[in-house]
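Take a look at this single chain, the form predicted alone, given in structure tokens.
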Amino acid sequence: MAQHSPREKLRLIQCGLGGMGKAWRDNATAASDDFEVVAVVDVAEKPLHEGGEHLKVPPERRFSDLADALRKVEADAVLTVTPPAVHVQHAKLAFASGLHVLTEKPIADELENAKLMVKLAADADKQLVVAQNYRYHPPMQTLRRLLDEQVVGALGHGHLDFYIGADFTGSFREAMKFPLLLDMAIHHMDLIRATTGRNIARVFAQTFNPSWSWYRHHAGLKMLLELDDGTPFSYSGDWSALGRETGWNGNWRLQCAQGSIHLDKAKASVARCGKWGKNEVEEPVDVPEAAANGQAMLLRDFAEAIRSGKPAATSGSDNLWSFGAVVAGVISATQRRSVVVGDLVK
């Protein structure tokens, strides 16, 4: 694999400039120390040209499809912030042209396409990185540290709640099947893995659509998970929930041998007590400020992976276990049975 100088900016083609693409533009790619955006791609004229102006990309390097951009512009990497079904198409084009790929989550629309993307990256000896930016949130890194240090003993079981009334009217999420499970719970499945340091081994899931939901398909979700060391973990969520919100990280309870670790929105704490709640005490835990936003940190790690030749923490091969847990959830919810994630991923 070609090595790049740490001081040399890598040339990036950004695909997708509306919605999350605009967030990437504003939060990361426009001010990256590692990448220069040399071309932009979008099927819609307005975000294409607005994004091109913001990123200072001249009109002749603004394209309606990636294949055209790759024919006309020299680049090192592609960032695809597009609907999941497009990711594998962009990966095929990028890897065939010798470029690295950073893709928004979920990695693909189907597990077979995700596996194909991982294989194409390996065959091309290029990096494939998935945008699991929630791993970089300071509250989540704090939970991981508290578990690693066993401040209240070893983890015994855990639970995660996610309740946000998100309105994606007019976007692909409004009509997609299993919108919470596929488009949002992928973050939480990945966070459970990253926080506990364990893969999700088995999934039992029930999806549903509350009577008030404005989604066409199931916005509600209940899951029972078994981690690879046998640790039980549960998940409950509703993307049409009006009322008290949890925040995007979700609310966590990690039950340990000598107490519990909690995350309520961005506030972390550790609680201890004796039997029957005697001598109960709950202590807040400082959560540091973020050094940079999640997209900017993903770009940094993407650049490091390209320069070093070593996979990033959120590499495509690692992400198969997060996406595999989500796909297992779809199968479980559809067939009403538990599903072994390893049977799908391996």
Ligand SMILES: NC(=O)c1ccc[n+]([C@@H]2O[C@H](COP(=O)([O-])OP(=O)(O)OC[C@H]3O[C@@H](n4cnc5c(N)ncnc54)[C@H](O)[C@@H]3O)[C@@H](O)[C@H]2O)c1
The other form holds:
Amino acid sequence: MAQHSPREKLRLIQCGLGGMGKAWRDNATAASDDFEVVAVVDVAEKPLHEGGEHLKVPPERRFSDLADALRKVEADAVLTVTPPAVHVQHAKLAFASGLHVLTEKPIADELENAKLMVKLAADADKQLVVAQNYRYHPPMQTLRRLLDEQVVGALGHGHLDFYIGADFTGSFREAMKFPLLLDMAIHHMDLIRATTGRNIARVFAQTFNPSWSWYRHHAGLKMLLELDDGTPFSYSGDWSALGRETGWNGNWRLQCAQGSIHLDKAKASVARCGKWGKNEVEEPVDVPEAAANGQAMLLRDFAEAIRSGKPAATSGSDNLWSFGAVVAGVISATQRRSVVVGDLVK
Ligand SMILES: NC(=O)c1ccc[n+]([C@@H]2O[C@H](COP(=O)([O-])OP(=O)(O)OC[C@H]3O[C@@H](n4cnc5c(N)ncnc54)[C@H](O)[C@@H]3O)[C@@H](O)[C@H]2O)c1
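Can you now output the form predicted in complex with this ligand? The one shown was the form predicted alone.
Now the complete complex, all chains and molecules, led by this one.
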């Protein structure tokens, strides 16, 4: 794979300057040490020109179509912050032109497209990285450290709750199928893998739309997961939940041999007690400030993967196991049976 000097900036085409595209622009691409935005692409005029102005990309390098941008502008990489069904289209175009790809999650709209993206990246010998930014949230890194250090012994089983009444007025999520499972639970599946260091082997899911939900399709779900060493993990959520909210990482309980590890909104703690609940103590655990936001960390990882030729932690092939768990959830909920993730991913 062609390697780039650490000093020269990589040339990036940013596609999608809507809601999350703005976050990428403001948190990472406008002031990156690694990348210079050489062109922007959006099918809608307003975000295209607003984003172009902000990123100081002149009008002649603002496009409504990535194929056009690739014909007219020399670049090293594409960032796509577009709706999930567009990711595979952009990956096909980028890999065919010899560029690397950083895509927003979920990697694709369908597993076959996700697998195709991974194959095209391998065939082109280019990097494919997926924006699983929740891995970089300090509370999640703290939970991972507490488990790694076995502060209360080995993990036995776990649970994650996600309850947020999110306002997505006008967004694709209002009408899409399985909005919570496909658009949000992908973060939680990926976090369960990254935090426990285990893949999700088997999934049983039930999805539903609460009577009060403002989504067209299922905003609620219950999932029972089996990790690849047999560890049971349960997950429950509602994206139309009114009442007490959990925070976007969700609330976690990791039940270990000598106590439990918790995340309640941004507060981490470790609880211990003797048998029959004697001498119970729960101690808060400091969560460090973020060194940088998730988009900036991902962009740095992307540059590192391009320069070193080594896949990033959130590479496309790693992501097949997170997205595979989500797709297993859709199949399970639809067919009312448990689904082996490896049968889908391999
Ligand atoms: N990682 C996170 O925390 C996070 C948070 C929110 C959204 N996302 C993801 O980011 C992606 C975009 O979501 P969003 O909320 O920004 O959606 P959005 O609808 O606000 O913005 C999408 C933008 O893409 C543009 N677009 C659509 N088709 C295009 C095409 N073919 N070529 C170029 N531009 C095109 C639209 O005009 C729009 O400006 C989704 O995959 C979503 O799941 C990730």
